[in-house]
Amino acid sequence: MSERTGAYDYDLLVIGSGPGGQKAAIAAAKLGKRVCVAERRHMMGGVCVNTGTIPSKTLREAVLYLTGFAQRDMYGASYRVKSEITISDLLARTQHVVGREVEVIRNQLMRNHVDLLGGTARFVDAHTVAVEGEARGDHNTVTAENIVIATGTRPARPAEVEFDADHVMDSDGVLDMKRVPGSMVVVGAGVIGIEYASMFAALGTRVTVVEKRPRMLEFCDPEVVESLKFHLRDQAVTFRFGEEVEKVEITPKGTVTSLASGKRIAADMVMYSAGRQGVTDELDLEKAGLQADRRGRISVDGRYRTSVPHIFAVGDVIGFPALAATSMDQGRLAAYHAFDEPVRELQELQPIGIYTVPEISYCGRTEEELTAGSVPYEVGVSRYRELARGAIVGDSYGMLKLLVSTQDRTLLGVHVFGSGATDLVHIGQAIMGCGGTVDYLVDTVLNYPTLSEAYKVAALDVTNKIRALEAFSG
């Protein structure tokens, strides 16, 4: 590894777009410094915007309003926006917001004068990267003081498992997809399987989901994920747990999907969810002395600096929690150190959001974990066909749960399940984050008709049984 001396052509080199590479970028540019973000030409704003968290929300928003899935409580199972849903219309509206997503990334870099180089980036040495672009003899080398990895993550493939794009494919597939399909087999039952499942379910389509686990969503409170699955065998959703894909083979009429129980699964495309693989294949870290362990990830400090100190590393490429929104902030903190500037680390408490068809989300401590760790609390439960906003938007099967402490009355967790479940959660989420109570809710007016009023109801509920409690004992 060579050592170098004197200036270098840039002060931060960032190897990827996604949310973490953005906003690392966008940091140290802010900090006035020589800011580059090294990035294939197409795939600008990185998996996020054009393979992952984009793409399928939107998707999932296409597929909502075109089949008229939120208004059939209201006028039947047989309502639809357009009877015959092509993949042309689904997809029309995904390339529009990812079109859109992609200007405006590259607009803020550009404003904030942070040079962009198109390409492929591999290390030369520790403060030395080649990007070698699509064109040949594209290539350009260039020095950073600071380097900040964010390339995130593909779907990871089974070795034994053949791809074809067309009937067996991995969730980057569904994007390309040339129709949509009477049936389908989703392997894995994690949050990416379930979303997609379930998106696919509201659009009619008959779908097996397979998990080798005797549960789906495990991390999740248990009465909320018996509710997506009670909601998701309504849709004629067939679950085999504790079942493992022997072989799935391809016929001129689809798949054939062979469990190793001798089950056998008819349907026209498999999509393989089985979990995502860090992007470093690529990147030659021997030569800035790294390496990633087996699902391609680099291990990072408590500040995201890895094993050589000027190199850091943010986002799904580091693993837990992988999720986009802290992805973005990682990035900030992670030029935040790179530059020595003093920055607040942030709050433990974060939410989870699963975009599922109806959505879930989550802040804080499940029951099964306070009754492992001998943490007394009491149950608020508030149901959307209990209020009044709940009839007007059609959503008779959401709820919101409240997990409240009988010792000091704080909000120990949130639960939701139904309509605007990931916009409702962060409520609580700020409550707990400022050490609030549950009377806080109680004394507090809330706008009505709306959702939002499920906390004032659960609220009610739950300070009501502690109170009957407190009666009981004296």
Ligand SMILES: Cc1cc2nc3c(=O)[nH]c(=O)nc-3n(C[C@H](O)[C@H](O)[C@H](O)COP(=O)(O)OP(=O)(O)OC[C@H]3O[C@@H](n4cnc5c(N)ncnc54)[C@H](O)[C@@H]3O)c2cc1C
The other form holds:
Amino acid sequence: MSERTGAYDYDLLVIGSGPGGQKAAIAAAKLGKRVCVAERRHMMGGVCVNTGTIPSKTLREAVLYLTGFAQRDMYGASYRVKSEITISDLLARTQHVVGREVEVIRNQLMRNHVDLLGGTARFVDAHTVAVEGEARGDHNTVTAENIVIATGTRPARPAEVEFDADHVMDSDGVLDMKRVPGSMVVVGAGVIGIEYASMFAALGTRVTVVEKRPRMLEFCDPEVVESLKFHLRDQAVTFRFGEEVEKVEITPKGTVTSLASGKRIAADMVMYSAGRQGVTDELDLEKAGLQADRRGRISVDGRYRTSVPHIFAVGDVIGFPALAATSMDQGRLAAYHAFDEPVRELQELQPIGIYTVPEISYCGRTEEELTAGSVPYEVGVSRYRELARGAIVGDSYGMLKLLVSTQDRTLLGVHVFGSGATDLVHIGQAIMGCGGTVDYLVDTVLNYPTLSEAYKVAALDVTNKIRALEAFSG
Ligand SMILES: Cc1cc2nc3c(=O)[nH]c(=O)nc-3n(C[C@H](O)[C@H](O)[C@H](O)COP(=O)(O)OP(=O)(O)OC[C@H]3O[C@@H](n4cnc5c(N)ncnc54)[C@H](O)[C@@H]3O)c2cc1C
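Requested next: the structure of the form predicted in complex with the named molecule (the form predicted alone having been shown above).
Full assembly next; the chain just shown is listed first.
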């Protein structure tokens, strides 16, 4: 532990080492502050590294590689890199990547002289935190001038459903699966549910998605969501929208999920993806003068400050948008605010990436939002099958859509479906963030052959439509 030099042991204590906690700790350390991070010993890197973003995206990469899924347009539907894909084939890659990420984070914290306390933290008072390790006698109490709570979320589990490691699991349980299921029910078509549904479908699992709302991913472009649904149906995914699960029974052969409508679905496994709950129950928040809402979330102001001015909260524990990407910046900003460092706030324009197979990404507004706001716009579309790079990589379904103001030609939204979508979106984001117009894309030379060329094609498409409109209007 650092030598105690001030009234408190540390200038900043961070609870939780996920993206929010890490970046808060490192930003404060770079300001020359004495910093400590409290984290459970087996969770260095947080949910992001151990059970969330990193393992799920690595699993997806392993699925894509081993199934040869992305190459089937080229080599036929029976193309596989490995014919019998086992769960250990999939998880070996995940474990390798998670191990490396944990090391990188540990090293970054050490290089920046951030102390680590292994265990579960709880408040003793508003400046004092006790950290209890798993081993007997592994107990520390530390004081800090400022505290950042970055304790994240855990999967919410409906009380009426009995979970077990083999048959009924949440998204954490997927990483402990013992075999690739032949059939699976995914309850909840949110981002996590639908990402896993598409990964298992690509593996050849017969997936049924049950969602109580009438639509899925309703914040995305409906045309893109339709394309995704078309692809998933093509891989034997069944959608049950507007349906609620009444009970799940475990039988000697697998599971039977009963829906309120009377339907019953037999499957090897059930995966629940029914939202997430803030991890605040072990923090003894009331001892610090704080409280969480019924979903375990802590409220903060625009500077990530809680109702107790020297205690900040960042990341999933403060709710929307609950992304690793945003949590990192929130952590960095909270540390600057804690020490009154001048700082620029985050740009409002933020991308959304959904790592389904195929992937989706967008930035800016949707057609529905523009129509509801009576903002006149025109659409430019480019289909990957018309791009040389699309043909080379064997992506015949991808598309990029630009929404452009017919009043001043500014870019209002970009929606991408298919290979590289989550990377490609950033070109549109950069143009929009700088207030650029579609003309920038028309007048710019892009590498060829690339998927980025989709921007050029869509830009020409939309400018031609705008020109025709102007010509017709006289
Ligand atoms: C399956 C899945 C896929 C995802 N995919 C993506 C994606 O593709 N892109 C993206 O941007 N986001 C994704 N996310 C979301 C992303 O993982 C989270 O937004 C991010 O991890 C939140 O970071 P955080 O800083 O809030 O902390 P978290 O990563 O949630 O970590 C919180 C840490 O706090 C620790 N902690 C809790 N209580 C205590 C305590 N009392 N004492 C000590 N330590 C404590 C926990 O052990 C945990 O390690 C995904 C999430 C899941 C579940």
